[in-house]
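One chain follows as structure tokens, the form predicted alone.
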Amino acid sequence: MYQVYPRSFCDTTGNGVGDLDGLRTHLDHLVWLGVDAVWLSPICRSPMADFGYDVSAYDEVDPLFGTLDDLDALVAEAHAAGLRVLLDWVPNHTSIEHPWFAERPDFYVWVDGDPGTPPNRWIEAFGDGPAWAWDEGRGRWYLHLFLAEQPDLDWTNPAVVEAMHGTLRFWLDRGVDGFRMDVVHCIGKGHDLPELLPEQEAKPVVAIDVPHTHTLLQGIRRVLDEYGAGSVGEVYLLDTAKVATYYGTPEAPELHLSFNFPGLWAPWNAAVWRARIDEVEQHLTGPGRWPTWVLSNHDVPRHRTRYGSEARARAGAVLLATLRGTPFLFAGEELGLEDAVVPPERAVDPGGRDGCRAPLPWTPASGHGWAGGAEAWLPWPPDAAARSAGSQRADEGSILWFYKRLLAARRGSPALRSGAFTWLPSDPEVLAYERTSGSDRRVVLVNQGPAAAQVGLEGAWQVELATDGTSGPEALEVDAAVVLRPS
């Protein structure tokens, strides 16, 4: 998966800002590296409060983009090019210059009190303010997890959750192929708006948790279901074990994928990384649970500004490539793009994100391939000339060569691209695979009902149990074909 930050890809009208066209230009980018396909960060209609996290029409596209023909051409080229297409989509926000914020007050999360007084001591994601706003025209407190711009959902009321399965059908309907859902695990919170506990942040964005969401992603699920289409999930939770949960399970499925972002903030340490990859292959197993891998994006500095070299930004990528799992590169990874230096007086973002968002060079030229006109939105990162995908493509022992080898060795190999396992005929209770390894071999079973599982094994194998979440390796000698059943 490659994440497009369409304002920072190409500008094709002159305006300083990246649009669609800018990337329908560069498709044959995305086709000669060898990914699968491309995810772009918002671009609905948006006063970009928040660059299109704040949504004011969720069925148009906003006029800094393009429109709506350029989008369709935009998704009919891609297919025709083998790639599939992801919208951002955010449903735990909207703008509050969407008109439901004026006609349909009871979309929102609203709360009775003093004016003085806010309703809790929950901290907005941007800045130490209180995620409450007084409304004076109403004389209540509304609730924004982010920007007072950003109000919040209400997904307890029925008509929301219609509304907002509305928008996803707009696009389905549109050929769009899936969607990245931003902070999705923060739907279902209503009007029981505890204190965080102790331990928790006080930021609720990463420690909301709570049981309704997944009876909401279940409903989500069943929509895109209807159209073959796909999600992944921003559960921003720090806790592998909780992002587990919000897969769901065969009977009642939820998202396809979700993010794994301790990896995203995991120091160039081996011990750090190796803990990291045994976590998530403890709870990212079994039917269902496949892992997401990432090292950038438009949320967090460039992996080769954290990690301090070129060498290190290479040996990350194969690790992100090979890795059971999907991979998500963000676009200009893969030219090995440090953040931007951004004065003062060019800086824009209230989450002070503007490096990792610098335009893409694709010349070494003035301009760097952007339209002439005005100046790009954002300073250029450095060494932007050599940086260039033009400049790399004419050398092939440039990172871009690096990451094309590595994403043709991945797309070689079935291993590497679905995990060296089969699935095994099992009874409904029981859930199995076998990984293979070298000469090494297991069958995992993940017992979805009460009872343990007895498996019998011809030779010698290595066993691992996986019962209600807790696993045990165990190594079991026995002379029989395979047999899985409830004891």
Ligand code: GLC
Second form
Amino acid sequence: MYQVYPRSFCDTTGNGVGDLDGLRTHLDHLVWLGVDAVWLSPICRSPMADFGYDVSAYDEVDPLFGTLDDLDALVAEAHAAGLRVLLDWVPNHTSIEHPWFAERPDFYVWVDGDPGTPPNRWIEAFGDGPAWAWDEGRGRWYLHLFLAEQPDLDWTNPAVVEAMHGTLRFWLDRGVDGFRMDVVHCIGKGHDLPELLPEQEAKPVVAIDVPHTHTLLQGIRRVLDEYGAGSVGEVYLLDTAKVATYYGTPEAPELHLSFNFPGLWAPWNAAVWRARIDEVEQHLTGPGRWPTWVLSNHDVPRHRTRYGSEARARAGAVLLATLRGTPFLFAGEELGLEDAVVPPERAVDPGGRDGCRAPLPWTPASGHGWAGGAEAWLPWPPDAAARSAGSQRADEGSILWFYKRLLAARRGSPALRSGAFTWLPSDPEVLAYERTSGSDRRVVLVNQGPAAAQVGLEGAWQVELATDGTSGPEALEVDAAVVLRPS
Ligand code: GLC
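Can you now output the form predicted together with alpha-D-glucopyranose (GLC)? The one shown was the form predicted alone.
Now the full complex is given, and it begins with the chain already shown.
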């Protein structure tokens, strides 16, 4: 699965912001790379207080990105190219500019009280203010887990359930294949809010885990099943055992897939990774509980930046593509992009996440294949010319080709796609495992230790990446030990 952040993918209109046509005209890149599906961060109408995660109309494309016709054309071309399309669905909150906020106050979470004292000590996600805003006109508090411009919906109201199911059907009727569901684990919170945090700790409250959410997810799943559509939920609980419960049960299924972010937050350290993988092997097994892996997205610094070298970024990609589960790529990681350095005067995100959202360079020329005209909405990432897709396509040793070969190796191997996972004995700093399916067996070694430098591996290791038993191993230069070969 390949995540596109539409603002940053490619601009075809000259306003400095990427758009749907920018993605449509680069679908060949995704096909060449070898991904199966694309997830688009929000494209619905939005005042962009949180860059689309504040939706003011669930059934419109924001004019910044194009039109419904553009979306239809994109979906049709993607399908013709063999790619599935998932949209980002934002069910926990709307924009304060959504007409519901004025017309249907019963759709939101309100608490009576006095204007000087928020109902509890919950803190909003971006900042250190209360997760409550006082509405002068109504003389009540409303809840906002994120910005004050993002009031939380009240899913205990059946009218909200019905309206939100309608927003799914709108896009499913147009032929999209499914949804990434934004902070979907939060939707079941009720009115008895203080009971969620008895001690009323002063901290952001995204770690909400209440039984009613599971009932709601079963209802959402029934809508998806009518269409044969899929889901991946952003369950932002840093606890894999809890994440596993959001898949539901065979009798009462919930999400098809869920993000599991402990791996996203793991440092480049073999012991920590071993523990994260063990948790997944313990909790995400059995029918309907297929894991996911993600190293980068639009909310965190890119893993190339976090891990500190391209060699580690490549080794991380091997983990991503060979562990048991569905890998999620964030557009640009296949180019080995680092986060942009964003000077304070160009910072735009209230959550401080601009760096990883830098525009994608398509060509080495100035403007990097964007339409030109207005300056891109964020600065380019470092080495944009050399890192551009065009430059790297011309160099078979590039990280871009490395990703392509890695995805081809995965696609060509039943063991890597869906086989069992078993650890192999190894040095503590080497993650060594095998994946097996029938007679297909693949061994993966990923060296995460500083020993790599001491024994001269940095910069000079010959890495074998063989896609099958017949083609000879292909030598790639990276400075972490990664061996991916048939037994
Ligand atoms: C999710 C999104 C993030 C957004 C937040 C509020 O965490 O990934 O970008 O700001 O939800 O919608």
